[in-house]
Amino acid sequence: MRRGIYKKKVTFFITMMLLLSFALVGCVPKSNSSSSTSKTEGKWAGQKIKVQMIGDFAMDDKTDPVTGETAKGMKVVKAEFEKQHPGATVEFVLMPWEGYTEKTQAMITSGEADVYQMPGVADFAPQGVLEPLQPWIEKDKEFSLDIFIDNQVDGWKALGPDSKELDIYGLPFLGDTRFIAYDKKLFDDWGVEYPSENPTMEEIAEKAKQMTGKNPKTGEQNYGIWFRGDWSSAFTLVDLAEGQNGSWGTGFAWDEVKFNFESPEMLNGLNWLLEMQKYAPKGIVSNQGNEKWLSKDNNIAIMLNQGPGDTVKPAYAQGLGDRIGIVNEFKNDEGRGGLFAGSPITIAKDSKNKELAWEWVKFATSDFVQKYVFEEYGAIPAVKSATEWDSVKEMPLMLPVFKAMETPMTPRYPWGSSQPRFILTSEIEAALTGNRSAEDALKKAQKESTEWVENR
């Protein structure tokens, strides 16, 4: 009797810990049991591609040492790509500026990645490594150029190996441009009107001048103007030649290419310069002089070839949006001048996976992606719709920013990441630090330059 009770405990319990254990499998998450076999599933099943970035881009979240603000890391945008295009997989490879040309063209040989952020697609284009969008804009009804902000695109376009004309192997991913910044506290406590819209070399040099001294309110030193002397300043001299009509030379493809290096609108445009260092801070050239700018020590009242992402982001971050100014570069008569800038995206030419790839050019150009590198990392957009974002809205210099893209020469400079860019930086610091006459300076940049590209 009592063994006959304790075999029917003893089932009892063996059914309650079976009915348990099936309970507990049916608690697993669906996500967990399903994840080995996502990628195996959906349109794009199995399909990976690689995108190469450049600039401070991080997978994981990271914080601003500076501001405090954490920006969240590329595993959003790879989450979200990957949920719009079912069963793919994107990969990073991310690198910083500094020697990007270098670890780009590594990459690009050895065919390591898809997809490349490639400001310069004038050099790679030629190379036969990159594929041309033209073909695959026409094919997709659902893509459209009319997203860029204008001049964006033809800033982009570049020479293929057998190209007669200027073809589009690049699209607008990072916007950028370069501007005249100033600080109005300091034109106000001096008394001098504003710099107008579009100022003439003349214009900023009267006030520069009048600048410079003893502030008559705060009685510190206050400096006229300031300008990069090393990294940029082969852009600052080509502006302010087209500031007066001239060019920094003619051509596009290597064997057409010819400067104007020597031009009598690069001469004076040097001389200025040389001017200008008198009412400047000493350390130009090795780029100092300019650490209390965007604070509210600051005492420099006009800076030249300034760019958005030193500029907007850091002004509002130190509480100083309204007091900072923004206008335009030299034009010329038409109304372009100054370097056209930033970062398009390109699809290499060896990818397996191309359809998948101009997927992402697609998605790196919406504004999800754009909003993202905005909002997160200060790059700037390169779509219209920008302007109606309320992050955008909530900075007032932005507006001037998007409006001086519109402006800049395009094409991109066909040598601006080549070497006759450097040579020519070298010598306006050899004219700047007085080893060099400018016309000595400029004679010798237009010599080697011709040169290098004779034996390119």
Second form
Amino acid sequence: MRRGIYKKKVTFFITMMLLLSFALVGCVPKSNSSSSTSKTEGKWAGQKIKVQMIGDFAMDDKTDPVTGETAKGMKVVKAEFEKQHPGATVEFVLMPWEGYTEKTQAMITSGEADVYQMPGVADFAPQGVLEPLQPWIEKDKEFSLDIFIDNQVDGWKALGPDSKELDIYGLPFLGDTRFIAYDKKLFDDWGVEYPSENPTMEEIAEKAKQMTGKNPKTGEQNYGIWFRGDWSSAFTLVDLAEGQNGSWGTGFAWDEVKFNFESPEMLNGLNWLLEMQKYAPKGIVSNQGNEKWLSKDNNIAIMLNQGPGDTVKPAYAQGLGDRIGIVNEFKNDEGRGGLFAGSPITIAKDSKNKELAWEWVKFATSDFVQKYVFEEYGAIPAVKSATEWDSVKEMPLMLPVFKAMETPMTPRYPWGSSQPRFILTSEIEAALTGNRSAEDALKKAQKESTEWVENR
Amino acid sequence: MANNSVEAANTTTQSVNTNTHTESKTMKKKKRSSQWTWYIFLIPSFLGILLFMVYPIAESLRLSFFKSNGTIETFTGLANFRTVLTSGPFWNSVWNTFYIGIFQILITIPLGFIFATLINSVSKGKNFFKVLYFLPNVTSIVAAAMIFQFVLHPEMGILNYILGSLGLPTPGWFSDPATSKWGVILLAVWHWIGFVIIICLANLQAISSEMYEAAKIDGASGFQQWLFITIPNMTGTFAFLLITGWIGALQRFNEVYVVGGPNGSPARSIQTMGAFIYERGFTGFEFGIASAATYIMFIIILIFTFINLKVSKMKI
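Provide the structure of the form predicted in complex with its partner chain, given the form predicted on its own shown above.
Below: every chain and molecule of the assembly, starting with the one above.
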């Protein structure tokens, strides 16, 4: 009898708990997507677009776990766009960087969104799934490409399904670049002069060598240099070749691509990396050894192939803004070199509301959105006017970043997210870990990459 | 009168027969309809299997005969299978998968069994040890892989610190192709051993104590009891662990992806078959190649499971 009552009580309690959980879940607002019913008044009445965005964006306000700063949500951007376009509705699909390529492919195949943030525009444009933007730019008298930082529009040009000429399929939305960062304190401790604005391989090598060993002031073990020997090593090596007036190869369409991985400049670059490994901590081929970078106890003087997202805001958040310096990557005699990176925005070919989608593209590249995503999320602006913003002026490290954005190699490396990149990366790793000589590694990379292109 | 009563009896019998017939019909109908009810209940899960298992499997088979990037497709026949089977990185990934799998199984099953025997023999704190050893198994393998990167850090890792203080050489672990596979094996052993212990313990507790008592009376030592009673009674469990372990090992992806990325850094030394499929499919848009590799992997798993069943004499 007692047991029966007990059982009933437990069942009642569990049921109530479940009901409460359902009620609570039901009350939580959706954070990663937004929706609203279509509006019936205004110029854009009833029109709706869905915008996909990649990164740390969120609809509602959120707190950064590292910096502790609160970022306002994208709901502000949504409200502003809908205010500027009466009757229009914008919905967001926000996703993290992890697996963004396959998610974008799945979304575009099923016609999920109208506007996409798309770093892989060069892979998608030949599929015929993107709207060419040149006609929209020409038609819109209010819009000018001059608003963008030099080189940014050219960097995102891609080949369409039938064209042999590069065309505009995406406009710069988020900027990105690669540069060399250094710790001024370590340079001061060792009495070494800071790197020049456009350093050479010899200069970096010499300084890295000087600053490897026991720090003369703190007695701590210091390392002259650090670079990723795995994931991004192919880009580091290609930049080294470009710094010697070499290149990764030629062509953009796959049937025209010719690799130059065996060139003397590439070989010299790989041998340079092998030499630099002596002045780096252990673990560069597994992305280890740099754990103290951007901390007060940092032990690395020079960091190759760094990006602004991982450097600028985190440096200021740690109170190290004045301690970090940024200079250009290795450039060729024309002042160009390094990976072109960032995120353009594109319009899906099958979008039902292309007019409104174009309005969004203009809005996303306007000062309002560019400033908002920079101030709230630390996303790097792609527009020239950014240098005048107070929020940018408060972070002097942004100025060399904007400079570096003007000079990478364009268009973007066509093999940047395909097999040749992974082939080259694996061979660099093989050389760095002593499994193959630099010459053999590059020979193998050249052979396998060429075969891959031929068998495509 | 008599005739009337016979007629009445006949009529009654007939009506009883008719009633029985109708009843049995109704019963049959009810039975049939109740059977259908069960099928209706099965529809949701059946639809789920159809949509999320049967369809992807069939679509993947179709894709393996096409050159496909998700939107543009060209029929290529068996070319994808030829590409995969003649690809050096694919056979390297097969080697890595088997190497890690073999050592994981060879270490974990015997070690797990020994630990289970020890836990089974203690009189106090059995549950404490069960929880302690099972905890790694409930930990997310992704989180565990990230932690292991710190544990096996070449300079700051606790393991190298211990090895160094004992005067032993300190390997580069995940930063050296010669030791990276062993880093993954350590992680896999740590993660799987709890499961092996629990399964072995369940079997150990099911062995009749009378057998041990009889052996004791016959003068068998503790080791002899373990060798001649415990182990022969554990064969079913070993077979189960061997087969499930092999299938899991051949499908390995999560931990190697976290540690070495899709190309199994350093120098493809920890790229498994699953990672090879991911690299070709989701970083290079070569869905045809990835699908062909998936079917080749399926055939490899099938052959090995068959061999395992024969070796372990397990009945399914």
